[in-house]
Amino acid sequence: MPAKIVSLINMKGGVGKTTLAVGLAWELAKKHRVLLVDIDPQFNATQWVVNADTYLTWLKTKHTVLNVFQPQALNQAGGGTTPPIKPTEKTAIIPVKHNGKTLHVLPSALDLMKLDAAPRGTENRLRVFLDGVKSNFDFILIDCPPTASLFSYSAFLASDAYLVPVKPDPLSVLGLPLLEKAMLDYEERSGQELLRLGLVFTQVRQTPAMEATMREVRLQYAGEVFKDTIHQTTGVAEAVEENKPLQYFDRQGKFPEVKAALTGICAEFERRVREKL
């Protein structure tokens, strides 16, 4: 069965966003087949799950997503040029190992900011990939810009569903009629609905006003709220800077809470995807 592609997804940065994303795909891959695709400009997620040297290796050599957008594009940070040929899963897919478990990246790009304005038609290329590979997984995430841009489109229209992150302060809840505006345009620009999941609550603190902006989330988004949630840790940066996900970066038990919560959510994740597509 070809796999469901969920992107992550909020008009808000600064949410924990990629913490969600890197955090869900290696949880899911302890028991699947796991894509993540990074499409946002900045490339944390990529940061995060592949080292600097492999990175800039392949860069000389391989695919990024920025030759899915534009198949002649110069991989200039690599300081070579990429083949010219259609990128596949051999030359754009990332294999990482952690734990005997395996995720596949395909790396984002900093020159991908410079395609904003691309070619009318564009915007199909990610969704055109994918399925040219979702057969050889069982979940596919997508790590999307905090903007309604080229990218965010690209991901609705490859995608099954979507995930959205969520910091409970107030200006970060503001941001959720801003997602609703953008998918209600993403749905009357592609004439097709996508299915909300859910929305999880990321980088939580145990703080009054936190407390109750999550109680009205809870009621304005009936019934869609995941059950755990992620709590602010400052780890994140040294897990990044070592390329561990948080599951696996357990230092002195520093993160026995957000490895919990990951696993809560996962299995929430597979059974949301399971009723619903």
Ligand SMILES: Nc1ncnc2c1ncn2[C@@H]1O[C@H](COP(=O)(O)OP(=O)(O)OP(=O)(O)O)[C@@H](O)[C@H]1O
Given for the second form:
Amino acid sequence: MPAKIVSLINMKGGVGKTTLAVGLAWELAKKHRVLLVDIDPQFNATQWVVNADTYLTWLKTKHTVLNVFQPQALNQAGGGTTPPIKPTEKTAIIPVKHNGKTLHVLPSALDLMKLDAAPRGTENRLRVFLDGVKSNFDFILIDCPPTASLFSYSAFLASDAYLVPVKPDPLSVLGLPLLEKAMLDYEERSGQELLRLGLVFTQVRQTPAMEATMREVRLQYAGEVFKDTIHQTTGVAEAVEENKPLQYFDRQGKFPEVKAALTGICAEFERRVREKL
Ligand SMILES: Nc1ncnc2c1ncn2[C@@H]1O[C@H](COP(=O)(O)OP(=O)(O)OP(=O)(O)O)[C@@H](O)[C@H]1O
Ligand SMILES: [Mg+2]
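If the structure you just shared is the form predicted alone, then what does the corresponding form predicted together with this ligand look like?
Full assembly next; the chain just shown is listed first.
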């Protein structure tokens, strides 16, 4: 069966999309063939999973998601001289190993920023590329930027469903109606609907304000919010710096709750995909 493709999307920035995308991707990779697609020009997911030396070497001769959108483009920020050929699984997907598990990454690049004035039809190129590789994977996760942009729209067109990471503070949840409106716009533009797989609370702290917000969101999106939540924790920056998945970055047993949460979120994700897709 070809991969199920799920975008992680929220128009509010800094809510934990990338942290959830990377954590969930590594968790799924324990049992499945997983591709993580980074379509954010800030390439935070790429930076987390792929170490700097590997990435810089890759940029010199291989492709990034920029070439998926624009095959002839150069990754100039990395001094690249990428051949102007169509990107393939071999030239555009980096296999990364950790603890004996492999996660595949379609990396992003800063140069993606230049794509703003792309020709019509560019929004379909990610879907076409993923159509070509999806028989080799079980799950494809797309980490989106916090903008209603060409990138988010191309992720919409390429996906079977989307997942919404939500930081449950009163101001961040103001982004939810905005996201719903953006998704409606996409549905109108494309003539197709996209299933919302659910909402996941991220960067949770046990404060009265956050608990009240979580109660409200659980009421408003009844049955849609995942049971497990990702708590605010220390060490995320260090895990990123060391290119380690959060669930393996368990220095002195400091993050058992994040590890357990990711296991729970992953199981619920698999169940929802099985039942709904
Ligand atoms: N559970 C957490 N505990 C502590 N820090 C976190 C947690 N989740 C995310 N962060 C930190 O918060 C910041 C934003 O997280 P992240 O990059 O995952 O959000 P994002 O929604 O992908 O942001 P953007 O909109 O810029 O893409 C990062 O500095 C990250 O290290
Ligand atoms: Mg991000």
